[in-house]
Amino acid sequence: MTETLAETAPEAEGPLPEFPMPRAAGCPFAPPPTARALHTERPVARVRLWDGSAPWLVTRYADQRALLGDPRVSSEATRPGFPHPSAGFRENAGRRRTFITMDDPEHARIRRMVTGPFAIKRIEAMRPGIQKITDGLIDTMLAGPTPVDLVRALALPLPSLVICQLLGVPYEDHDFFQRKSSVLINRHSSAEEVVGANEALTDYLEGLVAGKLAEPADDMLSELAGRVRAGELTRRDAANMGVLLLVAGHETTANMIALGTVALLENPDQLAVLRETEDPKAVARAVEELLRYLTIVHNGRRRVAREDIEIGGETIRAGEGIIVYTGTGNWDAEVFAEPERLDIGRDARRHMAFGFGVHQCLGQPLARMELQVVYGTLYRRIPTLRLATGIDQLPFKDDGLVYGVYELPVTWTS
């Protein structure tokens, strides 16, 4: 009954807009115009999805980390009125429950189970193998020709190759694994890719995790083995971990190193003030103010209401879905100064580019410190880096789940 009401919602006042919503041209970083129109005059309001289903659109920083933080919004996946991305992800819902899929206490059972190896003193003790991996990929880069990929060149094989290291992934396996996970994130994958994407990912981790239990090494794949050992986990419960990791591991930050070198090329200013500096702190702070700037993960934090919310001058239903836009909520003015202006220097640390609330990304720590890494060498080892095409000739991932490039062509004066 409550998804037939998402369905049919009435729309007395026109058309709802459809979600996701198109950017405008020659603007990739901003928010959607209707997305800043909505946080402007109707805060929370109803959109149309790609399956009829109309669920509520949160744009507001305020009513945002209200929802994200409050009990009666749920994470599950495989309930009705959940507003999926696609039909492939509500075709695998069902089929690789994971815990940021699940609500507590279950969810806070199973992601302990894993919280140990991003505890931030043990991620900053990998600071200097990343430094090497980050060192050693722009000298590959700067012996070659130019111009060169640099998503192929240096954002997407290092965090791959330090999440293969984490888990205990053989990273010669990463053009397997890095083409199933395209297919997962895409928005237009058909519901058979996505499942047979995720199928063939998780064969691949459960044999792995069977090398773990037989021969045990110092990785979280061997510690997840251990888990099944206990008891506490399936063999096939402990291989969706292990996929969920190493997809959210891998392309979350190869977006950010890619379309953060974009933005920072298209702010020249910026990228003089972060190329200059030694300060370890101005660099942190250039990485949460590019994590607001951009807000990767571009189609929302998904919920479904479990019981009646009033917010936003509105009453969110039992059963109705809710998508908490935070790329809007990372650019409202009554938090952030001058939103629409890129200020490596302010303070970014109220944004929620990892979430809100309990389910706030897992690998945070993880992502912050690859991102300094990169950004703190690649602009001070390659000073005169450029765009080696117009950015208009750029392929943004308007498709994915993830925002980014798919090419980063660049190139520099030897």
The other form holds:
Amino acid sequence: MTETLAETAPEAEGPLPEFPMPRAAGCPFAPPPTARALHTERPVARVRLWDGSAPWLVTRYADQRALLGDPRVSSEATRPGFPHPSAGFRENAGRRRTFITMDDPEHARIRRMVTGPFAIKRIEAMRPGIQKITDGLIDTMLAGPTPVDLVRALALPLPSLVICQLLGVPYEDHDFFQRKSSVLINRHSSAEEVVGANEALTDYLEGLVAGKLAEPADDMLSELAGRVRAGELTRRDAANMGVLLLVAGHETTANMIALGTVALLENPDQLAVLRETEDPKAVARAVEELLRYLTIVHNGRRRVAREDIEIGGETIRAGEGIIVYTGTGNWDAEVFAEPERLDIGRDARRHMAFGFGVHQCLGQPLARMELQVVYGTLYRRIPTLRLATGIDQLPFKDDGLVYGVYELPVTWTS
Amino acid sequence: MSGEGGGSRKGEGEGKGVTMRVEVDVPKCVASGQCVMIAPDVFDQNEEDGIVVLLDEQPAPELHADVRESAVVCPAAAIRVVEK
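Can you give me the structure for the form predicted together with its partner chain, which would complement the form predicted on its own we have just seen?
Everything in the complex follows now, all chains and molecules, and the chain you saw is the first one.
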């Protein structure tokens, strides 16, 4: 896994490595070998993107933390030089303005409109409900034939049901929003497809917000509708925010449930520890380690420099794009000993799987809770759970902005 | 600024007589809730928007390690720890 880079002097302009980079065959969990080699040899390096641009890829934990916490680094996707993941994202940058592509102080003002429901105690209060949904989905799995696609049976419905409830989106519409959202976050979708999916979702959410304006309920869309009534947000802004919360709320956790299960099945000693523990703290520790180990947001955190910044022996000039690749940061041996080892007993809380800085994931308490419930339940209820296919046969989401598996056929001994 | 980013890194000296003072920068807080998860006796969150509420400005020595960890993981560098 220690591939060496082309021997170019820092000044020489050889062909730049392309980003995103392919993972090594047979190593579905490890960050790509080229990214790991850059991490060792040139932790702040230029890479080539789909559009020919050459932003900086930052691969070391300490540099990543410094940059993501640095106000000279901008998240505004409409700034020139911003490294867009695809033509679709570039096309959408102006249309889909939410707090994740704003800088402070505007970012803080808007983000705070939606932080309340994700407070630790409010999320903790949702635990019994999330446990009940999880138990119900597993009951259905156990009552049916095998093999089962764990993505369809549990990984996707659980977070979708929960985010629907929290937002006030009817779950009956899940086929529609899951389909549109998978177009949205696939980097091979064309610009037209991305814009179309985004428009469809935003129109849908705007309709729901209009409904909540007329008939408020106890959910987040109603709270956003209240902001619209108070003149703090336009209806379209509220709908944009709704799309963000809906997509981020189900795609990410779904992938962590499925990919985490693959990782645990490949590490049976670790799975056994998790299955046998009675300690919720041990489950919580395992969740942090799986978040670190898998770092499913694998297209990097995208930024652009507002001023010249010296970092890792390089100077990033104002207006140049920055990609913070937390996959290697979370496998940085300076911070996590033997990073390539999945060790659910380690203290991995300093990982940056949720990002770092003011844009760190808003929904992290909910994601943690859902993962604690699923990881703490699934393997106890189905102790003989195993893959129904070879790991090399699994369809990994190499083309997704979020990593995972499209399908996860599993079986068990009844 | 990035200079403040790391929080307190003082690892040792948890003996008697070490006093700790905690400060939170409320405008900086992004409500990630990690401090509440790690040190719930010291930090809480406002019901409305999840912004940090400091419960204990001078936590007892047995809480110091958790408070330091909270400062390290705070994504917005909104927790400052002063130890004497």
